[in-house]
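Only one chain is shown below, in structure tokens, and it's the form predicted alone.
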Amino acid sequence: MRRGFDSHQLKGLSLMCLRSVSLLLAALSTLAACGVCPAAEYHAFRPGQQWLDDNGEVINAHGGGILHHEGVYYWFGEHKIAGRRGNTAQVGVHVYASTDLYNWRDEGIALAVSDDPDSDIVRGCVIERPKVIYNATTNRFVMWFHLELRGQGYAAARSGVAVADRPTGPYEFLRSGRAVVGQWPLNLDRTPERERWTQPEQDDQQLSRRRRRRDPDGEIPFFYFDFPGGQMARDMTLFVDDDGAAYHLYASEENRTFQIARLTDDYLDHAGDFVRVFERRLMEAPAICRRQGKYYFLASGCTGWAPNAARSAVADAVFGPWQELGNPCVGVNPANGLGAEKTFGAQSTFILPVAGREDAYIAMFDIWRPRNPIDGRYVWLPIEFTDDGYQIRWRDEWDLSVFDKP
């Protein structure tokens, strides 16, 4: 026969259930303060806000691009760990994938750092803006980025490039260097003043100190000093035109020019043919997509980690010439007050297009915290695009619905 509970078990019952409570609440807070959570189903963007994976963990993907491959996007970016030492390279390429954009699977680490001291991705190098694209004839997937060896500052300026037979890796790095070494850009004529500006130096060590000698004013770009061991590639990105060309574009001649240059049909190497554009403009973090014909660009001045004014252009064709239209952003930021002049506290990294809808472009950006960069947060909004040229407006949360049409 069925019994009811007395007043003394239901008292019991109901300490056991508070206690139950208690400890879940405990557990939820450690897991917090460990940068753990459960993971959340997302509907929505909350640009700044902490952005978990399925793990519950916090997405760590910093200066990263997005692939869309198959009707699923990998994203890729910088694996960060905390404290300052996370602005080096401990780990390597981090990836995730979604089908919605919202919600992100963790797949692990795409390129690792190697533990040879010899390697150029030796765990303490700096990779940076890891960009990944996919080649539809020798059906590989190519990863570009920022690096700069192991103890040597930002001086290296080089680009690394790794291969991979999945999108997800593992990644192969297949070597780093310098770009368009020895090539001459198409914008720019060919002039005996120039081509004696481009010897080459006897003595790498007194490089600079002689550079300044020679052109205190800066009145000669760095790119006829490079010109026989290669280019700067510092910030950069990669974007695959509709005709299945591929460029790679980086901040150039210590951040003072900005260079575009092809890929061979493998994506693995310079073609030869780049332009310098944005000349003596001081911009990096780079971002570019193609609409309606026209290429739209997306980048930062240079301020080191503290953000800045974000800029923008616009050109007919992949290398130029382009026009310079302005800030595109517009609001503020409530968490930090920062509006358009600071880029709502954030730096710019990639345009995504969204797969499946219409004129649809997002802005992806990186809230820089060099202190401890694992905390880092990630800022995505929609490109509203108007007769002369787009805005970017600060919006506290938003989901894709707002491409729709009318």
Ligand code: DGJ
The other form holds:
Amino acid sequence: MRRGFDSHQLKGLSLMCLRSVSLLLAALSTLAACGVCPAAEYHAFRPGQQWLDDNGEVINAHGGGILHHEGVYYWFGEHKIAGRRGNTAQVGVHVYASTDLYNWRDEGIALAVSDDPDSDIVRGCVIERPKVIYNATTNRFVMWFHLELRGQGYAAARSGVAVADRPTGPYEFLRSGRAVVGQWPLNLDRTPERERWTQPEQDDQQLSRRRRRRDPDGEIPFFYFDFPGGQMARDMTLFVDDDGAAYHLYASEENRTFQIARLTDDYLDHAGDFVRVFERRLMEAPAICRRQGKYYFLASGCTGWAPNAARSAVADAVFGPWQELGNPCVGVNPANGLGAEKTFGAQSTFILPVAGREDAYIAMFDIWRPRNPIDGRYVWLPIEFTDDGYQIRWRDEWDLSVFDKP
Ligand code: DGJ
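In place of the form predicted alone, the structure of the form predicted in complex with the named molecule is requested.
In what comes next, the whole complex appears, and the chain from above leads the way.
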């Protein structure tokens, strides 16, 4: 019996190999040309770098948040498209699923924009910072998001609510509106003078909205003008406490002051009790977590899509009082040369507690690319708690073993 190949056969074999390699390369370059790359398996986070899903497509879930349900993480975020139009909602809210946090399966569009011109979520509106929580009593998944009506810039400052029976949806849009209509905050004394400021005619006089905009440090906060019609809510997040109570945290009063409002037991509406916090501190991009009985807050300043310095705060209760701690960021993102003063070129969106790991929290941020929003990037970094607060240090690459105890 003959073993091995003669030189002629070997030459044939190597030609075949070469041909297969070149076919493979050609296929890869075709895929790359149409923006799709083969699915990669990740074993680490690479902040600021392109992140692909199981189909080899760039993950499209900006301003996002994560729900952990029955062993699976669901990442919800704004689906962006290329070009300036991508700053408005042309598709809806995208959802991905993962069990290891590195590798994400595309689960499609959880909440689709509508083609009905009378719908609040008609294509071309603004849908930002969607967050989903699970209600154990109703067994439903509840999505809240910041909604701006089509063609009205950022004036509507509404919250949208949608529900689904499965985490990945499809979500049914229920309604949108202003927050805590006609409700008085728990942490503000109700005096006759303040009551007067809530009367509609006050808005018609010298204190018109336009004038107030030019006079942001005026004495009378927007809260009073918005009392009858409902409070503004733009950048937002949701938080479910250990006792099952859920809260909506949002940039209100023309982004000058934050409000924290408890949700009804079914999580579909505001319950009515709320507080005004970080008064006149001009914050956006809220994220919150609970750790060892304390509540930690992460946010940004207000500079549109441009990065600024992050903010942090701590409290013993969700409703506060909150104590500001300063900028938690440390280090520099070598890809853009930006350090803590610009939050590595990013803006916060969520704090994710890692399931099954003690003291493991990930701070999630977005690097916005407003000229080509689809190219926005994600920055995920571990939170390191200190005696009096926490730090978020830049890392080029890291994995969950950073949370392993020595
Ligand atoms: C910053 C916010 O954090 C984003 O969600 C978005 O609303 C932009 N501003 C719009 O300029």
